[in-house]
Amino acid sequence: MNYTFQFAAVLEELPYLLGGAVVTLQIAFASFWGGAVIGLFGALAKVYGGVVARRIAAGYVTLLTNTPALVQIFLLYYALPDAGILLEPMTAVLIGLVLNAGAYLTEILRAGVLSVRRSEIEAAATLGMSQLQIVRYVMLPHIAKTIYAPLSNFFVWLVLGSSLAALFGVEELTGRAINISTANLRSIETFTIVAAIYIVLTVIASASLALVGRWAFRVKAKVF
């Protein structure tokens, strides 16, 4: 093999790649928090909802967790136009990832909801708290402390999973790497540097989440 590595040609595009890394984090944040809202309502429906609410939540979770996120985004991006609904690539990716994340977070948050003792909820109700106040001041802090570690791991997974957006022309980190490697034909060097950037992103995300967990919820979270 007479291949000569030329990383200089890729390093010249480092600012462009770092801009893609910012987009990657934006996708991960939006997907996580959008999914967390859906997941919270889904978890509450499965634990405290009536028969209809529980069945709807269970059907949503079953459907979304048993099909790949990529397939779901394909349907949003390529099937909806037949119904007259056109979505921008970023919009389709975000909707798909939010819905997918919501299904997984429903199950994660359900475990947290089940960990809240009924006596605590009854005590809050006795003090005159509304349902919203009970959720905000009693349930959420307890849930966050109980399932902080799996939530952190799921966010890191979203950072890496956002790379599928490149298949739809979104210029996040992987999408920009494809553009660069197509132009300079230096795929090995390009994706080696991109892999290093992903490692840095996940380490920073893990360390930041661990620090936040220890400060806000007194969770002894590990970086890995």
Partner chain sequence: MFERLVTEAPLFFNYHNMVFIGQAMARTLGMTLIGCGVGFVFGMLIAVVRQTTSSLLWPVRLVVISYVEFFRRIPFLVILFIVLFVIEPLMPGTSLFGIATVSVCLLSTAFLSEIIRSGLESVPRAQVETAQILNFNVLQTLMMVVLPQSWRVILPPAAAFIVMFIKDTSLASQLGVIELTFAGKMLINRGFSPILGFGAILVCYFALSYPLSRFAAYLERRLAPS
The other form holds:
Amino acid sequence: MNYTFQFAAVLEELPYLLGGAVVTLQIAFASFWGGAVIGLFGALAKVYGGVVARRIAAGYVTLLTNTPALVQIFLLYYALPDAGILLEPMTAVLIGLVLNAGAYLTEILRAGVLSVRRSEIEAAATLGMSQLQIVRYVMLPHIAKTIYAPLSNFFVWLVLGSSLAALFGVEELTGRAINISTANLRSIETFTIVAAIYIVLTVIASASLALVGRWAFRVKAKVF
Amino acid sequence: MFERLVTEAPLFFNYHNMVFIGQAMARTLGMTLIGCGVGFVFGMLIAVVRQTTSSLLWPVRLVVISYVEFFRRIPFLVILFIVLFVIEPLMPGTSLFGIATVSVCLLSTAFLSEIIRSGLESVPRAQVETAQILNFNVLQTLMMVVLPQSWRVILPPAAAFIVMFIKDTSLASQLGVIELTFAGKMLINRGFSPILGFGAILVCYFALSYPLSRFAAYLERRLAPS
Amino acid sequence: MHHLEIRNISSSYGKLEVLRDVTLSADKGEVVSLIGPSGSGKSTLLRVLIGLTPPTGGNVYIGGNKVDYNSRKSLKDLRGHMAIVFQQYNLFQNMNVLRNVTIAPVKIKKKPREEAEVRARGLLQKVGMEEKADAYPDELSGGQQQRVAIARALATSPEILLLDEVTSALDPERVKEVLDTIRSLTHEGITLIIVSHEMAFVREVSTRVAMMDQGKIVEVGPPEQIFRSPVESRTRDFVSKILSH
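Return one more block: the form predicted in complex with the partner chain, after the form predicted on its own shown previously.
Let's see the whole complex now, leading with the same chain.
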């Protein structure tokens, strides 16, 4: 093989790619927080809900976590127009990722809620703590410790998973990589650099999440 | 919308389409199982290498740790593209299925090595020391003492991980591998409604994933260290 | 030369010197006990002897041969002559009692399985565990596990057996059964090095007792000397404190 690598052409496009990285992070953030809202309700329904609420939450989690997000979004994107609803690619992707994140976060948050021991709540009540104080001093620390590491990992997973948006023409990092490589025909170089950007992005995310966790919740989260 | 479904359904669920979907399902399962099987073997190797402490082996450890950390931080889609663009000029005849399977192997090796590593590390140090004292060599210690005690930690997340990979292989549709997702697209291109096409595909994925998820949950309850 | 010679052994953990210039010897069949406050280096000395913690200085001789703790071959040879029983038993959790006792003879020393099992059953009988041959470690009490651990160590036919606080993790009512087992070993020609806090037992079975403090051997002598008329003030303090309990 006498292939010569030419990174220069790709490096010229670095600002364009980094702009895509920002879009990637935006998608990840939006999916994360949207999913967190659903996940919170889902977890509360699963732990404290009645039979119906529990069944609905469980069914939602089972259906979404056992099928690929990509196909779910395909369904949204191609089937809804039949019902007269036209979705922008970005909207379809966001709805799909939020619903998926909601399912996974339901499970993560549920584990957090379950980590609170009844005996500790009772002990706090006998000490004369108010409801609010019990939540603040007894429940939250437990929940934070249990869910922080899985939440950080899940955020990294979302950063990587958001790349499927490219398949709908969204110009996030992977989408812009596809654009560049079809233009400059330097596919290997382009995707190598994009892979490197993803690595840097997720390392920064893991590291800063670990720092925040250590500072705010005294959680020993590992960066690697 | 409903009328369309009702009129299309008999046409959709014909023998030909069912065989087509069945073959696609076999490809999805094939990529996943081959990928995870190979990933398990290499993941085991990496996990064992990471347990070594010899100072002579540090370059090897550095290589495998970088491999694991890099591949866990690149989207599967990007790995697919890189493998495609690297393999195509090197081995022009390689099938798309082969390329996708190699990609699955690369990623699953990284993830499974981490799962296996935490399993190996769950075995108390004293068990390993005792084996040393009884003059077990490294391989004997691994096979007779460490592995038999780490299955309960390895199996539940490994099963959950395979579910994740069944789903990730849907991205291989982008290369043109006729697995479930691509089959769904083709059916829609043949004129079937997206609800029917992708709906059927979602049911197939569910049929593959759900039993495995249940099994993973069962293992988790059953094998949880008491 | 004595059967086991420990000469000027030192060991440190980071900057902390855990053993300083320890010199001690034992003849074949002797029972030498190490006593002293916790953290005085008794257990570390045993770990150094069996090659789990590398010494930073000094030498160990067994039967006149120097042990090279940096050589895999020498370590293997050493562990053919020497065995250890730990405070926490450390039975292999994935094997039943019989398999725990036969695994080293069968897989490492390549003895025929039948022969190894006959011998293992004999050893289990000796420690009073023959009826539990098929049980798994998590089904046994601490004392039972410890007796199996002793049988497992004996199955390698050691000339020297190290016993590291083997009764410390046991319930009081289980201590006696393990001590009885050890007592039965004292007249079989096996050299025993015992770390223990059971002073009455140490006094009864030991041929010599070594008092350790801060990584050093303070005083060595027959049990009567150590317990009744110690020369060193530190030994006197330790012994009187322990016996007054």
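Residue numbers count along the first chain shown, from 1. The structure presented is a predicted model; accordingly, all values stated were derived computationally and were not measured. For the two forms, the rigid core is made up of the largest set of C-alpha atoms that agree within 1.5 Å on superposition.
- Relative to the superposed core, Pro81 shifts its CA atom by less than 2 Å between the two forms.
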